[in-house]
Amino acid sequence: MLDQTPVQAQIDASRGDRLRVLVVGAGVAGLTTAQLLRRRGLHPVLIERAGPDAPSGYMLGLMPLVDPVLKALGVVEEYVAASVYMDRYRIRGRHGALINRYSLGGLFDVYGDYRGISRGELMRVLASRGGTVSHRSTVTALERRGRAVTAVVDTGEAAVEAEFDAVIVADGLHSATRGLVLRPEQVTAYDTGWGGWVVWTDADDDTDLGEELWGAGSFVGTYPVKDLIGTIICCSNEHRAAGLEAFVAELRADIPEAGPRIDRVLTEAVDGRETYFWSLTDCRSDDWSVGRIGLVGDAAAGFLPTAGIGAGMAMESAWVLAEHLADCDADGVEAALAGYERTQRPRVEAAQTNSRQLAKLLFNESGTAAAVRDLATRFIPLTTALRPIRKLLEDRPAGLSRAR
């Protein structure tokens, strides 16, 4: 696990490194980057604006894109123990009837496993080899000075200033640090006009099954993780104000029979357990590298959850970034960051575009459009729907070998 460490102590530990790196954000992308650099003998300074007790979030489906990254981190066994194998995928249409079923294993087994894991468990897996982090710390200034970047870090108690050879911005979709590097017009957002309540519901015996309800004006997704099912109940933003209980009642009236699992998770979602609302938006940054400062993960390109690939792409991007940095010295940082962007940005933006296209399919309120969608879904093979993702698996960056 990570040790909570004062920022200055982390800075002192990095002074002797051939490459002094600051990683801003200890989420999936930032933690992966820092841990990979640590495996290569560096001591990156890792800071996080949230406290150590911050909510760990939602459920993830991780495709085999992550397997070589986990292997490089030396945490494959921990990952398998903390996750569940996902094979079956079922879709119910606008009236609740089953309209198609697929085998994910048949599609992905040649590359590796498709697995379900909670974000909290994934963070524990990524941190399992140890390391340091400074929580409740934010960057308030970045300034290029000669051959280094001077960063000012607010710890809540003091402002700490230090020089770094590279600064990696990984503080999420709504990154504040990105605003110190890019102008507002250099970051564009895509808003689906929808959002969803995320709730943890009880596990069932179908631990390998992901099941979705594609309604007209509604969407329910259920995804297994270890000992739980992660559920998201989606509606257009106009319906959010009435609240989850009212929306579930409306959904049940429209679709009285949605199958045993969907019926159960809808009941559990309104039994008083904790939920939070996830606005379904993403972002895309025009530049991923500016001199000695690089962006990774959601700070570079945030994802909608529709293709289930955002976290995997963040981890892959962190791997590519860490490999470029680990092989250079201080003089080569700018070229390394530019090379990382050239390699990874086209892949990530292609996956992001696919997620946006799927959102248009899933999130609509027209009964006629939903009827057409249901009919088409009965006959479209999953291989066709997921062709862009298979291409990503087939065309991995050089050096990303299979985990098996």
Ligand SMILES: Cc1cc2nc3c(=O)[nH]c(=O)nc-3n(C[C@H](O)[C@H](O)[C@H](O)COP(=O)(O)OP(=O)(O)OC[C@H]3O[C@@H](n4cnc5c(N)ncnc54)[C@H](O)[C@@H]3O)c2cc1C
Second form
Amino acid sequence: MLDQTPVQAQIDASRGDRLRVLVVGAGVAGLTTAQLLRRRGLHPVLIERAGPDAPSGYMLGLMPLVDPVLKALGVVEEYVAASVYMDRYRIRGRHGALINRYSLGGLFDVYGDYRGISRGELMRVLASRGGTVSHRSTVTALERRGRAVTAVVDTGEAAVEAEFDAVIVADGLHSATRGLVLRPEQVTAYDTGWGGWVVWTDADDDTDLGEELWGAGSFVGTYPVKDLIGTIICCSNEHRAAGLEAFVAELRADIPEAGPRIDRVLTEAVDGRETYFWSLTDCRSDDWSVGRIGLVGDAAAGFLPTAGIGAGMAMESAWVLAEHLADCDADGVEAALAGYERTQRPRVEAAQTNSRQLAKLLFNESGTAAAVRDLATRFIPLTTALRPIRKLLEDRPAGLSRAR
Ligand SMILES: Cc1cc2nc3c(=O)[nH]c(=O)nc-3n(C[C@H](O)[C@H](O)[C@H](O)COP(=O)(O)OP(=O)(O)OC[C@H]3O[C@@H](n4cnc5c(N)ncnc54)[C@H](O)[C@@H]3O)c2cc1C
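Let's see the other form, the form predicted together with the ligand, since the form predicted on its own is already up.
Let us now look at the entire complex, which starts with that chain.
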């Protein structure tokens, strides 16, 4: 667990370090970066906009890309205990019938497990070796002064100014801190024109099964985590306004038979439990480092959830970044950030492109296109659809391969 610590106390603790690092955002990428730097003897200052009781968020399927990172963090056992092994993956077509079933286990087992975990549980796993964080804090100014960066941290009660050798921007897809570093034209957004209601539904006995319904004008994904199923119900933006209940009614009329799991999660999604709508957009930053300031995770290249790889890539990037930083001193920061960007950016952008291609396949309004897709899906082996991801696993950065 992380100790909620005043930001000034974190700054004071970092003062003796050969490298004074500020990490903005204690999400998947920021927390991984900070924890890895801590294991290398540094005291990075970690700040987070949200309060300590942020909700569990959504479901994550994590590729074995994360295994070496978890090993470097010393939290493999905690991760296994907090997650479920996902083996089976089934797709239902536009009329609700099963059109293909795959074994993810069979596809990935030479690399490791594919596992399901809630974002909240992942946060707890990443934090399980302890550390500090300052909640409800953001950065309002970053200024390069001489051989350091001066940051102003707004804690809600005071503005605290401090000097750092490196600043890591890890505040996610809609990063505000990125706007202090890059011009708006250096960040390109990508919009699928779709979005999805995210809802926690009850677990069933198929704890290793991910099941999806690929409709024409609809998509439903169901993914197990420990004791729950994370569900996303997607439609185009035009259908959003009528609301979830109206959309589910329309979907059921269109596809009356979609198997017991989809039937149940649709019922539970409209039984009054909490849901939120996630717009299916992403973004790409032209530069991942500007002097002593580096971007990591979705702040650098944001992910659609379609390939289930954004969090895995965020953790891998955090690992590569932390390795580069931990091996350098204050004079080497700019070269370290440039080296990190050289290694990770092509990999992350390849995964992001794959996620966008899958979005084009999944989010489809036309009945004809959906019919062609159903037919093709019956015959396309998963190995073909996920070839880009297998390639990422095969070509992992050298240090990551060694850590396995
Ligand atoms: C519904 C959904 C399903 C997904 N499914 C998968 C999946 O199955 N597999 C997968 O690998 N990926 C999945 N992803 C993608 C994955 O969640 C992201 O790619 C990953 O979380 C990126 O990590 P991050 O640290 O960059 O951002 P985040 O995890 O979003 O963390 C950013 C952190 O920064 C904080 N913050 C925001 N603004 C500020 C600020 N101004 N100052 C300080 N802190 C700030 C936030 O509160 C947050 O804690 C999914 C995403 C969604 C939305």
